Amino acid sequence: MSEEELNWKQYLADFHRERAGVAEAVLSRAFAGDHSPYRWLARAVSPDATVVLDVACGSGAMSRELAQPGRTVIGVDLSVEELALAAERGPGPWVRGDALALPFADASVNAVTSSMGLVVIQPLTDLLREVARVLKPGGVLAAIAPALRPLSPKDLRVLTRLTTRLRTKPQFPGPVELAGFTRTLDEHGLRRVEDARQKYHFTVHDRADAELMMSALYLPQTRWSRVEAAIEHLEDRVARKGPVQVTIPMRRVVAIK
């Protein structure tokens, strides 16, 4: 199957039906110092933001991270299974909706957050149009997305050994480095005020950790035998040398309407 023939909509629906909560399970255990990517994203939202919309909320990690007295955090996602898991873990509210046609009034929220949504929800320009529509003047978009850097030579060696066994890299519907992102923000009345990078480490202690991490990757064109080879590689590394740190580079962008 070529990339052009890949039905991302169906792949994502199947992935999140079968593996609801897996992204949170990995990212909540990925750390840079004392914080996870979710905490890093939450820090970009002002304490004064009383209504926050979390787009592509998944199992609700950001809603719980952002919770504070006097604030309403609304989680929006297409996946029924992810929303059901979110509802088990937090109070919501939870809304099943399309990020490209958000079911909210114009200028109705103080902030919009999204973990991974910028590379998953496509076309990006349509997503940003909707974000700009629902944000109040002065409102903030804060999002995190996977990145290609920063990576040290040691980080690269670990990742290269995995991708060699997979014979591919994790894929997303949109470009990882968000080509032309600032221009697209400008087109929708959003001014970028931050573009920062951070690298997180997920530590693999045993086979279960390796299976968890590999199951969280979008690998739509990869045979299971290749995934198993990567899992076995990590398992072997742990047995020989102890826990393995797998680096997850992330990018945080913040824009104001």
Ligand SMILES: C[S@@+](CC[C@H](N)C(=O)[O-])C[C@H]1O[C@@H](n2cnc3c(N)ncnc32)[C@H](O)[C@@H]1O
Contents of the next structure:
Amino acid sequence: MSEEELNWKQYLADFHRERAGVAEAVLSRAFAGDHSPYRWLARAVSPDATVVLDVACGSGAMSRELAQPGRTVIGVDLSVEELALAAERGPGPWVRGDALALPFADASVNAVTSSMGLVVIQPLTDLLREVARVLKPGGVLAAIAPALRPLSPKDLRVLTRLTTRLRTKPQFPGPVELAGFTRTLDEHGLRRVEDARQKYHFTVHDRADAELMMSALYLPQTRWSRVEAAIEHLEDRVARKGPVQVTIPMRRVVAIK
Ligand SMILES: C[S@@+](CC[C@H](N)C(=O)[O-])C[C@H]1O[C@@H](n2cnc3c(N)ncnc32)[C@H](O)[C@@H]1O
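Show the same protein again, this time as the form predicted together with the ligand rather than the form predicted on its own.
Time for the whole complex; same chain goes first.
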């Protein structure tokens, strides 16, 4: 494993220990019309799927969204702190485990979901090998990940004002826009059947919202003073012009084994 990968591993472990629940706190307040990204992802899973594995479940928002009578939703994550929150909020089962070595039998689940996992868990090829292994034939992988588009010129202006203050962009261990994703799916016997985009808006009403949103971003090697500058910018905009809508473009991919 390269030094860079090791650093990400440590960064993610520290981030999710110190800020458990922050992804859910932001994404559950991000809306496209009346629905959150979690709802969008849940809609990609057939009502017939009785055993669903939510990979990188974090504090369990996705698992709760998927709950329905007669279905078991198993949440798996590496972070003890995220799983502790998940256990407070929903029935589970919650399993501490590495998505690169899923502690489940071959062909044991009907569907695998992951909100943000595809850009966090690397190498992607190892993750997809595991996903393909645990899925039953005909089973479905459905995942959402942050994307670069769609963005209107206005959306882009709001984001650019933030990245200018940060002097960087939010980062992920995985490649931007899931480069090479379809080929990697194919290599593991997963056939892509959908690739859709949707933009969500997180509305900043006050400084607390600005702090929440900024603290949910992976910003390795960014000084807190830069993050403060972005928060202050948002606070100032709200004071002068009212609530600010920050756009979060998302991509939903669905593949069948
Ligand atoms: C951006 S958060 C997303 C959490 C949740 N899915 C959500 O959308 O609210 C990424 C999650 O991936 C987990 N994670 C990172 N590497 C992992 C790995 N190798 N195996 C399992 N979980 C991992 C982190 O602990 C964290 O909870």
